[in-house]
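For reference, the chain that follows is the form predicted on its own, supplied as structure tokens.
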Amino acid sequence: MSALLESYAAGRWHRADDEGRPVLDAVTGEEVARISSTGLDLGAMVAHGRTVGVAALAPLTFHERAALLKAVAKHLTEVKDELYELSFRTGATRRDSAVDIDGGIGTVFSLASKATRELPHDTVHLDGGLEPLGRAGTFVGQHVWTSRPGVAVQVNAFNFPVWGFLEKLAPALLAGSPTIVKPAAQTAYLAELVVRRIIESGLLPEGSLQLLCGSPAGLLDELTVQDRVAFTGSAHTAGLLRGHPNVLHGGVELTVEADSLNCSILGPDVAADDPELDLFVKAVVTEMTVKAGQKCTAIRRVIVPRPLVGTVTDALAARLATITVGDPRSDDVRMGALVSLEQRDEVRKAIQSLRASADLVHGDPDRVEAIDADAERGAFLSPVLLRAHDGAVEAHDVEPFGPVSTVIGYDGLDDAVALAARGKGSLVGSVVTHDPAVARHVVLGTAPWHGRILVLDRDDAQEATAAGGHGSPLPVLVHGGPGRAGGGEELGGIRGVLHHLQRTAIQASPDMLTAITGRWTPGSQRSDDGTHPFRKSLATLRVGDTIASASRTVTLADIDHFAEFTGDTFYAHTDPEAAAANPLFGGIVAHGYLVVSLAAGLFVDPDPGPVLANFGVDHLRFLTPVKADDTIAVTLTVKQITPRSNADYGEVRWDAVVTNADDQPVATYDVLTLVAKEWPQA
């Protein structure tokens, strides 16, 4: 008998007391390892993670968390190809593998080097500006994004054991919630590997990672409303989950992704000689074949042109027939197995229900050679292409969840939409075109049914390729869909973070705003101790210290030599007569960019100190036009400090507000700088 996966729970290793149920080898149908749950104490895993982890999570900053991931990330690279070996007892191939585990791991190291650029060096963070409440200023509210004390739960799919897995780990520990991993039967021994590797690394702190390896039947009944549980899997199951009442009224979060019937649209401009047609061919054939097809992502609906669907279902066989399947581990093989015996019975369920309304072009359901193999033994099954009759309706019901797609005519790009439209919403749609109107078209009426849309054609091609094309999710994109894929979003770069995180709406006065955002609040006090805040280390630069500059003139001769040194001749600046009959301006006026290279003029400390480098400007606005012979002032107050953790500076962000005479705000905007943590550094 082979060894019984392990949870870990609660701080330690958990082995059931029974003898579990088999996992068997997709290649090989050999017993690869048992799975229980057998004698786990769910309602310990979630007070584990609520205490421990939370505890140890919650203190941490935004860049604080993302580097405990990017050395986790790092750790995961050094072991992958133990990873890998483990990975071909899935039937996956190597390059199946590549997109599971290196595309996990990628996708951990994105999100950190994200995080670490676009938030707060802090444990909050601000959603929007500033929102006025009374005239005084002394009533202001913000919008901020906070941590919350509950646990993740993330339940997922058997076909992307490893991405699965860290692409739901990285937004939840970025946003300070510990994780419980609930990986599916058929593919836990591998999923089981990757969480004893981090544990073992002590990388991560205790209670932000548990896992939970076979049945989680209880684990929602411990949920309360702080806790969010994110869903991979079939609709059936869903809509169980959905129905649990910890979800309907205890306020459980519950984001799911389900089935999807993607579609790929080749657009009615593509020839039978143009680069696109080919593009679309291989696309098709990749997203068939990849991981079997066993990816919620794959094109399950192949939408084509009428006059073109025998010339697109001629190559498209024609470029299955060169698919080889078999043994994942063999050089010669293009497509491995699906994962167990029991998928490749509902696949070819699905297939018999697809037969109802269209005709087999390519592969055979029940027979299949297999490289290396033995076909029966092994969960291997043949691409198998169908071409829809008209009016087919299984095509827009039916996915089957393997090498399969349906080729479907279409006249007219309504209806083209409106086909893409009967999948009752995907995760993904494409189309394939190298007319703009025709994507335009396409794009905005599928939108609606669609989490992401691919628009391919012979300029994007290259790339497009190189970042996984159709199929594989991206973490900067949001990946999740409407409708029947679940409704649900994932990753999206920071909005992944976001989902994880409680938005509240903060009132007060612009003091109490500062101390508890950690940022400066427009109003609030300024200190200004004498010091130049530019002869200021990060060690001693505080939020809040203020320089107040001398005032300077504005001469028409400025303006002139302004003009005429950089070119921007325009009117408003050098024609008297033009600009009086402007109401905005009502004579000659400042450049606003001169303005501001004058304001720093006023407030820059010129010799060597702290202040390494300005890498910028944000948020610039002109509001008061500065007319020649007019007197401007800065002021200029330190708003944020964010320490880099890999460098001997950090950045500052200044409030800029350049006032005239009468001290109204002319300009404002905030300036960006590196300044040293240390001065004299060492």
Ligand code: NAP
The other form holds:
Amino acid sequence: MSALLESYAAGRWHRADDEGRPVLDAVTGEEVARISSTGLDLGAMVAHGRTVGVAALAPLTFHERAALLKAVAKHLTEVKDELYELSFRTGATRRDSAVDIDGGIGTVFSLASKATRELPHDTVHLDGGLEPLGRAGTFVGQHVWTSRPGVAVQVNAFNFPVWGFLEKLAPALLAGSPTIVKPAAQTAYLAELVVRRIIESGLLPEGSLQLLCGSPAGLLDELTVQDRVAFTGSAHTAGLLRGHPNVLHGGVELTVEADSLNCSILGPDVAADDPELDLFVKAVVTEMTVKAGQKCTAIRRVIVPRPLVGTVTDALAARLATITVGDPRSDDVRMGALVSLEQRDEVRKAIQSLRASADLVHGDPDRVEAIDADAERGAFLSPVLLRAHDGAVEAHDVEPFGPVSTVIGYDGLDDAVALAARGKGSLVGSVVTHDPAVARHVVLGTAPWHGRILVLDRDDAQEATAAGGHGSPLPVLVHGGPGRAGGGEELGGIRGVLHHLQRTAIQASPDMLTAITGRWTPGSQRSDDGTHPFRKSLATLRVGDTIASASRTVTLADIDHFAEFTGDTFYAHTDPEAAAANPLFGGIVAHGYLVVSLAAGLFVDPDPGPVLANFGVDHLRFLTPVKADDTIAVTLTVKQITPRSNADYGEVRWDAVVTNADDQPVATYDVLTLVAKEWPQA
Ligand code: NAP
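Please give the other form, namely the form predicted together with this ligand, since only the form predicted on its own has been shown so far.
Then the entire complex follows, led off by the chain already shown.
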């Protein structure tokens, strides 16, 4: 008997106490492993995540969690050859596995680095700006995101055992949520190997990752209000999970990524000899054949202007004829096997349903020549192209989860948009056009039905293809879709992390908000101990440290000089008559940039010191015009301190308020600087 897959539960590897059921090699039909969760204490797993896992992850800052993830991604990069080798047994070619394995690892790297740049070195993240709630400024509101003391359960589909796991793990871990991963049985051996390598590495704190190999029956019974389930799979299973009492009444959050009848639309502007036609045909064939079409984002519906249906169908058939099928290890093979013989039966049934209102134009669903393989023992299937009859319904309802697409003709752009909408909600759509008006019409018409839309033409083709094209979810863009696609949303950079956090509106005084958020809140106390804050390293600088500058009068000579020196001779600064006629100024005013430059001259401490550089300003607003002979002063306050883990300096965000002699705010902005951790530096 081959190895029985183990689960990693409550801090140890668990082996089921029965023999389990076999999981077969997609290519040879041989047994790869056995799988069973008999004897697994699911309640203990959930409790372990909630106690040990939460205790380890919740106190870590977003940056510390990102560092853990980066280390995991580096480790997986070192062991990826082993993953590629095992992945062949799922039917995947090396190119297919790159999407799964390198795509998964790349997603972890990408999210870790985004979190370091966009989230604070803290456990609380602010959402939006401060909301004044009273006239005197003693009562304000701020939305904040914090971790939940629950577990993130992921239930995955068979097609991306590595990417599917990692793209859900990274956002959950960044949010401080321990994960319990339940891979699909057919490819669980590959997910198990990845989890095993992560656990062995010791990089993640105990409790932050557990693995359930085998049946998850009873798992949802253990979940409560702070727990979350992210499901990827069929609409049927999604329906079962949606009906679970703990989801219906117990506050367990469930997100679903399910079936999707994605489409690609060829614009009516495209002529037979335009480069867009070739791009369209290539994209459809790629989507049909990568991963043998077992991709939730694959193009199932090929929507084409009616006069071009014949041309497009012929071009697709000609290109599909070059697709070789067989052992994914063979260099001669372009498309491997489906994941299992059962899956092939499912796809054949779906093709049969589609044929009720579509003609078969390429491929034999019952026969294929398999290179270096036994076509009957392995789950091989020819790519199959169909052409829909007018008014066909099946093409919009039946999801053949394999290398199958249907060409559908349309009459006019509104018809194309209406056909796209008949998918009842999709993960991704694409429009291939070089006409901006067509792009706008189709994108705005189909956007309510899609989570992501690719607009492809000769200008972006090279980079769009390098980025994976229609079918590749990207870590920085949302993955999910409305309606039939499940209504869920994953990834999208930091958006994916926020799904795991709780947003809470905090109402308090500015001082209380400063204490709660770790960021200085306008209106709260400032601290001036007599030492200029530019003399303080990160080790001694504190949120709230302030410098209130001396004042300075801005003269007409200053304004003239600045205009001449910079070349900014805009009339409001140089032409008294024209400036007087300006309804906002009524006379010569100082340049906003002059005010900001003079403010810098007022607040800096010029000698060499721990402040290393100014790397920008945020949120700059000019609020009151400064006229000749007005007096200005500036108050600079430390708002946020963010040490960088990979450098001997960190970022300091300063609140800057420039005021005039009447104490009116003239300009407000955040100054961004880099400050040494220690000064003098060792
Ligand atoms: P599936 O049968 O729904 O299985 C998906 C997962 O759910 C598997 O891990 C499965 O475990 C588990 N599961 C089955 N019954 C369950 C239950 N009663 N309670 C909890 N978990 C249960 O889907 P599939 O046929 O493997 O996957 C293909 C489908 O997934 C296609 O329809 C495709 O469109 C969809 N898909 C969607 C996306 C997306 O991102 N939107 C991505 C990939 C695939 P076992 O394997 O142990 O049964």
